[in-house]
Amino acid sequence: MHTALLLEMIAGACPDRLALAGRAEGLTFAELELRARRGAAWLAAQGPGTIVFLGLNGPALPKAIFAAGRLGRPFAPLNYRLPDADLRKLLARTAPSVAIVDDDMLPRVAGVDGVALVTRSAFEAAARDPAHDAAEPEAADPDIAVLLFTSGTTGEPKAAVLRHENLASYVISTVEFMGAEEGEAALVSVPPYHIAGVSAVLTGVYGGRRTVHLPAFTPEAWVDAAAAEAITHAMLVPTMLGRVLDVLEARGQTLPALRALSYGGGRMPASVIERALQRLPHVDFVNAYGLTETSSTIAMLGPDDHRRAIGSTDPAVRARLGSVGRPLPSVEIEVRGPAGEAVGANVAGEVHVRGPQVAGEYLGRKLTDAEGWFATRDAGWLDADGYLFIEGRLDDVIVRGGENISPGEIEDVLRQHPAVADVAVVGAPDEQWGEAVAAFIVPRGEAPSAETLSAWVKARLRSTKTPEIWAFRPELPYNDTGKLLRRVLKAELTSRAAA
């Protein structure tokens, strides 16, 4: 199935239901489909190639996604937070292309060879113009629906390829067509260049739910928008959820319209989700685990799992609050050891996934094996009941004297200390052991001593997992989607070792 068909289907089934933006000025699904069609006709006249999107969240994003789909051209949202030189280099890699650019960002990317630049305001005006109704450009209809560039933290960014069949498979297997009730609304605050931003557009349309975009996240703006627009569904990364809870608690708000909140994109501290369950007991929480290369979610910890875990006295059941749940019915997940062999329950290894939504592909490079399995590069394990626990990226695992140590396990213990507001554990170069365990602490109030924290960890974990290096700082480095930048901390330790 082609992604553009998702919009055509819902526009035919419930044309007058609100699809986009605020209740006062929003577009219906029929209007959204019409504007995507007009936008496609106008974009076809601007030049050939990929349709690039460079800008903040807003109503232009879904119009551009479906316009590109209608033209049969790849859609490539770019990270506007990159330095100008890096952004121009990335944009040049999309050529030939037509780039829809926020008006105020245009000077940053002017003059890139092979790229036709159009402003967001010009695209929006064209999408409203009936003059483009008559033009019906011939669709190229390639397989590629979306190109998402990786962060490029270990070299040049790679273009993850998501084909129409991958995205459509994910949407159809996870969302009931027109399953949303009239009046439901989803608040999207992740940036357009994140897989969650793209999948939110597609699933919202197929389900028949109105989507409200927050141009840029702040916890205050998120709470204000959720209250003003009677938001029923939302997705946040863990750091965002923690900040939203701070605002809600300070204001004494509960967001009564909110029914469902999913989270993902990073490890969720137990203290944060426990706070959320207590603050918002009327909300169904879902932990969604997935990757760009898998077209979003492949495993899910559902609302009932959350409630059972938080209310249980059984340590094994309560521990599932730290899992990402069970695989979706449409995918298979397997944990493999160092030799590529499948391992049993409660044995850690590398997580592999297979299924029709799994693209497992970079531009010019297929990543799946002959049997369709994609190696995620995530370390994890499955318990006896099939719940998946993610320990982090394989590169993040600390190898101390031949022992694999999970940073997340140590972080969870340290977060339980009342004087620790945030923590990151990484491996530091060590001549004797290969790597030593290092902990970066953001204190809550006065910083505790290293000796106090060492004793805290040692009392709960074995001594080899007790950090040997301690550093205190006012905040930790996170990217704009809430992922901890461990590489920044590791680089700091490497520089210290070399000095």
Second form
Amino acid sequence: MHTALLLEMIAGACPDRLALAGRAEGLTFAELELRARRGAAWLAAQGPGTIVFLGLNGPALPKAIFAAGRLGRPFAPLNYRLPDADLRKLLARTAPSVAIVDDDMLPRVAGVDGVALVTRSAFEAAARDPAHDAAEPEAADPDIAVLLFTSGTTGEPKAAVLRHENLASYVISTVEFMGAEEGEAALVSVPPYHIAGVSAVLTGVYGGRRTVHLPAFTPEAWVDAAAAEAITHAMLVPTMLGRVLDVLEARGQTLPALRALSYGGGRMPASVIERALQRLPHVDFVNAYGLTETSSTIAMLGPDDHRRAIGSTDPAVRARLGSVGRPLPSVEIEVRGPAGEAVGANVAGEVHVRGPQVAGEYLGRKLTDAEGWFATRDAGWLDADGYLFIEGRLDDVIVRGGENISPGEIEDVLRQHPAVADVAVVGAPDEQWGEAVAAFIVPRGEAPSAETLSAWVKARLRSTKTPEIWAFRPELPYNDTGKLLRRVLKAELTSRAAA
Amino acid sequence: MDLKPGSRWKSAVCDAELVVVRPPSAPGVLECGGQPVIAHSAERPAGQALAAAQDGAAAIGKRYADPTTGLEVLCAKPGKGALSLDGRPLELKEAKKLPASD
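If the structure you just shared is the form predicted on its own, then what does the corresponding form predicted in complex with the partner chain look like?
So here's everything in the complex, that chain up top.
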């Protein structure tokens, strides 16, 4: 099934409902469909190949996604925050392509072979122009819907392939068609080149919910937009949520219209979600776990789970706040040990997933096995009730003297210390043990001593899990979608060891 | 009739349009309003109409399934005809409502 059909359906069923942008200047679903059609006809005449999107969030994004879909061409949003040289290299990999580029970003990417550049304003103008009504464009390769370059936190970015059937399966199995009530509005602040930025467009359309795009995230702008547009639904990555809470607390705002807030894309510190539940008791919180390669969410911890956990004194129930919840009904999740065997409850291993939404594919490389299982490279376990806990990336596991140590567990313990604002635990090269545990600490107020923190960890975990190397710094390196750049910290330790 | 995933069909006797989400495990004839559906691009034959009162209808955004073969279709445009496969009425697939996650 084709993603363009999602828009066709909603435009047929509720043409006059607002689809996009602010209440003042909004576009209806019928208008969005018409503009995507015109945009497609115009793009087809600009050159062959993939449709690239390089720019800030905004109404141009859904138009471009659905225009590319109508043409049967892959849609490839690129990260405009990359340094120019890296950006040009990525853009070159999309050739032959037509790139829709924010007008002010055009000089950064001029002259890349095989790429026809068009400005965002020219695309928007064409999408408004009735001259493009008649042309019904080609559907060359209707298979690949989206190419998403992974953030490359561990190396060269890979082009993840999401096919129409993957994305459409995800949408129709998780979203009730026209399930949104009139007046609901979602605020999208994850960038266009993040899987959640793409899936939000598709699920918003199918659910019939108005989508408001924040061009670029700042916590102040997010709170302002949420209040001004009476936003009811939003998704944030954990670092964004923490900063939004800071603003709400400083201003004494509660966002009474807000009903549902989902978060994902990284580990949520317990302190942040607890604060959020206290600050916004009227909001339904959802922890959504998913990967680019799985067309977004595959497991979720729902609002009732959150309320039960925060209201409980039972440590096992309360620990659920650290879980990513249960698998969606449309996917299967299995945890496997090192030999590939499925392990039982409460045993850690690698998380595997299968289902129609699971693409598990990079350009030229299919990664699912014969039975359709995709190995996520995430370490985790399922508890006896089927709740999934994610420890982190398998590549981040520290191997100290043959013992596998998960950084996440140590980070959680350290984050509970009142003098620790943020923390990252990584493996450092060590002659005796292979790897040693190193902790980078961002102090809250006056820096605690390494001895104090060592004792804190030792009292709660085993001594082998107590960091041997301590470093204190004002902040940790994150990319713009909130992923901790562990490789930057590891490289620092490696060069320190070599010096 | 090749009911492959993603293929689009329409009713010969009402406004309903369908898309195949999961193919049947054995060949079969998908019907709407008691008549075989036609390709999405085909012209609706003139003069045909729903003969009898229908037990059910095709509702937009709903999924319908045949438990015998696993066929699953999504209704992309509503119509008055009820859906069946080889004369067996398709069942409405009630999906569990999930909270929004993105």
